[in-house]
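Have a look below at one chain only, the form predicted on its own, in structure tokens format.
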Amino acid sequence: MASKEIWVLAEVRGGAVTRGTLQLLGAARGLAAPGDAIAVLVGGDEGIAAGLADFAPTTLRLDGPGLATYEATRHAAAIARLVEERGAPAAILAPASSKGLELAPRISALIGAGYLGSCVALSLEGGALVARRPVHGGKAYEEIALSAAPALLTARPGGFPMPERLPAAGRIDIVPIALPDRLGFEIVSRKSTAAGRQDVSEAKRVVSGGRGMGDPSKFAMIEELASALDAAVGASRALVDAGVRPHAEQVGKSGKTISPELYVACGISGAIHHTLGMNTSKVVVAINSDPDALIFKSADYGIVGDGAQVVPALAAAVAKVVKKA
């Protein structure tokens, strides 16, 4: 039988706890009893254990041969030992990120468990989680009772507030996991592409530039306004598939779903494959020249005019407005 308790998957970048992560304990914490909402680490260390400790009542740091480095395959399998050591949780959620979305379907196939992802918000009726996520585009919202334990899922980032740190840090296990050492494969080498740049899926602002910015060259007023902004730098598939952004920048379907505070939109069309990416924004700017383009039906606010003209007067103005500040 699943207890009830609701675990999220915590996710570290930069030797930080990711703010998805936090903001799905603040969701737990409201949705479980007192105690019941649980972090799970696996690998990490004590300062991260104790980072998590300040969100969540419980942290579970799962220990053992190779899981100090992420590595889908065997994280995955990690879980998956947890479940079968500990008993079912009510849920188990996860920040639809690039590495949730990878590794939940994996824990999902190991334990026979149903997966919803993308959610942007989750409550319970009757006893049961409902997880609420966008379906046909964003242009509508399904409603999905899961009565099957353990129920797990993937929410976007930025969908669900901060929560406030406990008044007492929470305890801290550190749970022994025994894997096999070789899973069918090894990791040769790693290499990161983001260069030490905000990610679009957890930056709280995020400024993306398209095709209707004209020459490749222009993109450094993108990056002067996220600049100014403090925001992450995004991309339309346009630009990536020109090889002119790398992918990690990509918004959209093919790329990342991101729920920012605001999002601007640089000379992006607004096909759909981009704003399935990015229609949960809480506030949308979109700049083009185009009165007639898809995006202005996505945003809250829009400025018809060239984008080589506009963003760099926007960037001046909001670094005008940061100095006075």
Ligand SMILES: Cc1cc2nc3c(=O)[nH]c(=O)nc-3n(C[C@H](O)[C@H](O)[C@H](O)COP(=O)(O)OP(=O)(O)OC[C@H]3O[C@@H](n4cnc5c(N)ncnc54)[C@H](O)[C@@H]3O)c2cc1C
The other form holds:
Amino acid sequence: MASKEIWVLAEVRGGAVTRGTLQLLGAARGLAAPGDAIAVLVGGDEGIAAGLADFAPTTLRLDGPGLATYEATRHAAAIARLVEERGAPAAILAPASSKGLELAPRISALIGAGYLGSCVALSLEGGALVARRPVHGGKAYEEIALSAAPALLTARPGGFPMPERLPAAGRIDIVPIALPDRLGFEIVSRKSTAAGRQDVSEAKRVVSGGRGMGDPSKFAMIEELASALDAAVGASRALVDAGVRPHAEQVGKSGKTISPELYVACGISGAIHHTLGMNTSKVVVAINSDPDALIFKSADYGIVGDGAQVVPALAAAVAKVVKKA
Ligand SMILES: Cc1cc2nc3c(=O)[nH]c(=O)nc-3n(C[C@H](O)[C@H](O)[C@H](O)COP(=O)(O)OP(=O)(O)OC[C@H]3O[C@@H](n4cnc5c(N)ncnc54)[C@H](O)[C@@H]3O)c2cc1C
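For comparison with the form predicted on its own, please write out the form predicted together with the ligand.
Once more the chain from above appears, this time first in line as the rest of the complex follows.
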């Protein structure tokens, strides 16, 4: 009989399981029978596995040479091997982060499963998993019933609430995985990006700046507002192309697709390539000096004004409220 398990591929950043992973574990727990929601950790360590076991009835920790640090080809091959040895689950979910978007299509190619990217909601209908995702630049949603196992998909975690911890920690099974020493190429060095910053695809709140806030003194105001809101800093491609901000902060079609609880767009015109990356945010606030800017069409709240005046005023107001609380 086909397995009813739902696997969630755990993502680790800075030595800890990402919030997006835990949110998807919550979704899996809501969809699967008790015990069938399974966290799959490739590599990692005991502490990371224990962090998952607080939320997953079962954690499979895949252990083997060359799996300790993330590398897409190798980690995809490890998951494919798990499918081969344990049998295909009903579904495999991964966060729609840059890692998840890199990993899932590779697994799809290795195990011959269809793949659905960037889903925002999951439900069960007549026993089939139904995934909802935005189409036509977020102007409409499609719902797709996935009948073949495994249903392999990435989901934007922002749409799923954080689950409660389990009353008792789940079990952790170590699964040995042996892969060939080399899988096509060899990593010769790794370079880490700036540490200590929240990642836009993980953060609950994101404050982004565009060309309208592009000079360094103005962008410092974006950082100040982000800090007041405990938010990640994002940017439009205009600023990334100009070398003002790193690509890791870019929101949009050729950057990151995010679904935070709050998205604040400052001095961003709202071109479709940008809004494609943020239009599933829960609440959008736009600040722009042009009352006809497209971004206002994607916004729940709009402020027409000079960002250089509005953004610091907002930061000060937020800081006051936070201080009182
Ligand atoms: C294939 C492709 C992929 C792309 N991918 C992405 C992507 O991933 N992400 C992305 O962002 N873009 C992407 N783009 C580019 C996108 O089309 C836009 O060019 C880009 O988003 C514009 O950036 P912007 O809004 O910061 O700049 P602009 O379009 O120049 O807009 C600046 C805005 O700032 C406002 N402004 C000016 N001064 C002030 C002020 N003092 N106070 C407040 N507001 C002010 C203006 O009214 C204007 O609305 C892509 C384009 C292509 C072709």
